[in-house]
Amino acid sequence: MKVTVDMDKCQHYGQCCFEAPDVFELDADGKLQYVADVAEERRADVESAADVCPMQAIVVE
């Protein structure tokens, strides 16, 4: 599946690395990183994650 961050919206909180933290982590300078593919395993976890964005800047397709 394909994951992408609007980081025009995204204001780096983090609540989604609990969530998914193989696939979302902020870096040393509190910025968001994530994986842009993510095996398809993975999606419930990762629309966890989506979902408890506060900005609603991830999209998983």
Second form
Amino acid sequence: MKVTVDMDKCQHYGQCCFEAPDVFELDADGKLQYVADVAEERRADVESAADVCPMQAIVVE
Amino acid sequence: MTGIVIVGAGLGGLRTAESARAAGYQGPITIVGEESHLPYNRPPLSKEALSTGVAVDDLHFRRKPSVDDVTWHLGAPAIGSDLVARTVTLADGTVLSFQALVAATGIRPRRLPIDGPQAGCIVLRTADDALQLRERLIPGAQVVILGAGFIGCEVAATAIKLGCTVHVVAIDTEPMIRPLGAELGSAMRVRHEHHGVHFHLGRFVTGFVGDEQITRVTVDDGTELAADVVVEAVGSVANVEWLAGNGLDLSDGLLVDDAMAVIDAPCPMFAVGDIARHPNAWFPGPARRIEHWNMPTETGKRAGQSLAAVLSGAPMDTAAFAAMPSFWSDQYSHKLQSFGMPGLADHITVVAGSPDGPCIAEYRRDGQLVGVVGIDMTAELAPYRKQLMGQQ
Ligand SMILES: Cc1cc2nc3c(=O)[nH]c(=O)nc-3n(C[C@H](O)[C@H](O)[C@H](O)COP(=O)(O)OP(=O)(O)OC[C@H]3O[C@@H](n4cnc5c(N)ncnc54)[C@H](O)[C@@H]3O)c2cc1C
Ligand code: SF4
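We have the form predicted alone; now please give the form predicted together with the partner chain.
Once more the chain from above appears, this time first in line as the rest of the complex follows.
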């Protein structure tokens, strides 16, 4: 599954990181880093991450 | 019977429908909304969307394909209901019958009874409100904001950014004092003052002055403030009137159990989002309504599962409901973030940084951690959140 975060929208609040810590992470500077290509079995958590993003910046395909 | 009827087409309504589908419910779902818009994201209405221009199309939530077959009945509020007959009546005369009902009608801004003309006094809850307000926030406009909570403070910051003169009048002694406490509230006040906001704290408005349109606002200490626009942000009222006459306790939203089922309802009925007064296993004390953006998703998820169970004749999951309230706020370049329920605290300690810069404060009640707030220190909050989830 393909994950995209609209970095113009993302405010680096890290809400997504709590839902899928293996996919989304805030780096040492507090900036979001994420994995773009994710195994299908992680879909439920990745979709939860997209749901809880306050900026609705995450697209899961 | 028409399956599930959800009243309220906001985030809570949408998430409940998606969750019912994810839990296997395949029957009909109708979502009724007072606003003519499909569900959209409200927080930007006081922040970026208010400063850059309000376009509802950019604010719509992405809807999961599983709810493509939902019937949206938008632009007509529910005005009545009969929970025994299982019907909801809409303002356009439509009567919908249901097997199970969801109340997701949220809250609306409280209005103060203030003497004088009312034109020019705006509240902020909907995209239409934000559009109206945006039109008036022109450079040089004199803005008077009633209330120094999150919405009042965010509007103040946005109005300053847009070149307005801003006065905030509030009965509280510091901005955002209830969620933040005095020390962080005062630290945020200093930041606002640095950007030019004038605060009138411990004060209340005694009247609006003007012919048809408000031109001045009078304060109880005798001050008169010139006003091109007044923003009233003094708390909220739950949208429950459409449920009157059914014997439910409507004094503070709707009381629900761990499954989000409404207590004392004579039919399968659930409540989600800002309107739901729910228990929370991670926080002590009585059921509470939490007006935070992440709660409609949490409560909606649970309600959807309960709906799917009830409508297939299976028992509902009655495990204790536990969710982490989480709040963020953007003011100027500052980011506030909170986890838990800092408002419950009897003791607040700054544990990292200092309030005049990036910092973290712990909120404790009877020695127990009940909340954490960070100013410009987001990533560092994660361990505190974990602690909040682990200890109770
Ligand atoms: C300007 C603003 C800024 C915010 N900023 C933040 C923030 O930074 N962080 C944060 O955590 N939270 C924030 N919030 C709070 C957050 O947006 C709410 O907690 C969330 O929207 C609640 O969702 P809900 O679905 O319960 O209610 P709502 O989103 O209010 O949806 C309820 C819907 O029901 C409709 N309705 C009402 N009555 C009826 C009726 N009788 N019949 C049919 N439909 C009806 C309403 O029109 C509305 O569309 C903000 C809110 C506002 C207004
Ligand atoms: S939740 Fe959204 S805004 Fe926050 S870091 Fe993740 S993608 Fe960015």
